[in-house]
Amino acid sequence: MRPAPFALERYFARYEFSAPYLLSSSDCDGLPMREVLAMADDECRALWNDLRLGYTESLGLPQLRGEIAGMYEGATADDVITGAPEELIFVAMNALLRPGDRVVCTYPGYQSLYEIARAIGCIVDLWQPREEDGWRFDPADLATMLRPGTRLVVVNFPHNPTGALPTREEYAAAITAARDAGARAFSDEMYRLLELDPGDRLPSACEVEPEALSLSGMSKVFGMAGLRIGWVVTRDAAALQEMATFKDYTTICSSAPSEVLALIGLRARTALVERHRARIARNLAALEAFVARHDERFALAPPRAGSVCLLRLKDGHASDFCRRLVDKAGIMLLPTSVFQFGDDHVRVGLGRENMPDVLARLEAVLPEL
């Protein structure tokens, strides 16, 4: 398999480290190691401290494994098979999916989950969101595309880029419909417990259908997008172990200090969540007054969850205001085009602490550009 260039991480290659000034990052700041150390309790400064630099278990460190169970209902360690995310996806993928499948992907989103998919030779429906209202994902829309021979819904929700999150019943509708066709729900959660309501959060993939496959890790939600540390989260015992058996040709496992370090910022959660919630809460009410203040040039429709949502140009060319963007500037901004979406939308990360004086730099060079 060959799959197309990645648009959104050639993109990032080309600005990322040498662009000043970010503000399309997916993640939240990433965690200085000596904070990360000083989070960990008596077990993992043992784990740490005595850490030998050898393989590790391909499955993942038996404690991670049950740390990430334990954050999912009705999980055990069994369940879980740890990695990079950007793997899992394509181990999932390769295990699961032969040609001719079809499979029916929310979009615009993170190319890896519908793209891998094409490469194995599958047929792909994108299921898109109406921005007219609040990027919504109409379950009846979802409904139509399922077909014969379907074998896989893949859903992020909450949803990069727009930061859209459907509700409970909505959401609900998605996953029965899936099962009722036949399909096996892939489900992408990387910025799950982001919610800026967490009274919106909805139950993991994984929590509602047996079958179903439940994607996170360490890089969103947590600040820790170094350590490549993701999971998947299953009941379905076969379907672990042919992504076990398929990943014994990528990593085989996973880096020994990354595990630990997993496990450090896992058990200290709760605090780094809300730390996050309230930037992301507070980042988000910096843009909004910025298109209010600039309400003939941007609309927004605000995001419900996540790091990430769209700002729209009224006047489109999105592509070529980025890059008059980061020449002026050294701004980088996202435009849609990387995700084959038109050219109308720029995609603002939220979960950066500069991020509102990174929006006041923006804002000096507006009437420049």
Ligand SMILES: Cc1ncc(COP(=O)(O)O)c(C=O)c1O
Given for the second form:
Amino acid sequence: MRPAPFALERYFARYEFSAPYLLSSSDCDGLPMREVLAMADDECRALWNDLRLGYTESLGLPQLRGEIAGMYEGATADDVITGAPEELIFVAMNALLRPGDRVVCTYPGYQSLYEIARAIGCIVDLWQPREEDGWRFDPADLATMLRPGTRLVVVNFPHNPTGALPTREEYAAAITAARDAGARAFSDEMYRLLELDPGDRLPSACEVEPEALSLSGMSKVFGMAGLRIGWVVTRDAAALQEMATFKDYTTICSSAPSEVLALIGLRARTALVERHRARIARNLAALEAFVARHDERFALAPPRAGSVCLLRLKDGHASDFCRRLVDKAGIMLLPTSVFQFGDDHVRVGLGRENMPDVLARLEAVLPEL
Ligand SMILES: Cc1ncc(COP(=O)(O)O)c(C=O)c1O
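Switching from the form predicted alone: structure of the form predicted in complex with the named molecule?
Below: every chain and molecule of the assembly, starting with the one above.
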């Protein structure tokens, strides 16, 4: 199998470490090691100081799996497999799908959520939101795509790149429709916990459906992308076993230091999530004020959750705008052409501390663009 190139990752590879100002990152700022180690409780400090750099358990450090399970109602450590988030998408799709299966996936989106299925030989239908409706994903549209052969419904809420989040009723309708069609849900919840209003938080798919798989990880919400630690939680023991068997051909096990650092981060999660939610709210307010000042050029359907949103360029030509912006001011913005989703929008990242400063730099060069 040879998946098509991952357009967004290729774009980031070109600019992420050369452009001085990033305005499209989807993660919250990476935490400094000093701060992470200072957050450690006695048990974690001992784990860190006594750590040996051997292989680790392939499903993950037991204490880490236990901590993760504690975040999901009804889950135990036995329901958890850890790995890099991107790896776990690859592993899950390979474990669950066969050529000819039908898959429905939210779109636009993180490319591997549909590209791996395509590379396996599945038929993929794309469930798209409506911008004029605040990027709402209509469960009625999903229902029209479900067929008897649909094996998997892949959803990503809070949604990258729009920041869309269904209501509880819409979410329940989508999950029920998938179940009634005999399809399993794969729910990418990498941005869950970053709701602008925590009252909007959806249940995790693995909490409401015994066969569903929920993906999350340290990268976005907790500001620890460099650990490359994520997890899938499911109450379907056979599916978890299939994933474990496949993962023997990817990384086998995670990095030992990363597992301990992830455990430290998760035990401090309340403070980290609050800090990041507050930053995102502040950055969104700055973006909305910017759009109000330049409404002849830009429009925003505000996000409800997550750390990214889509800004519309009323004149289109987003790729050209982004190229001129990086050349002129060293500011990297991501055009939606990298999502194969037209060329009228750019993705704005809301999770970085310097976002208002970078936005001010953009505003200063705007007349020249
Ligand atoms: C929706 C979604 N899922 C999964 C991932 C993969 O996360 P990671 O880069 O930590 O492997 C990303 C990263 O951008 C993402 O946006």
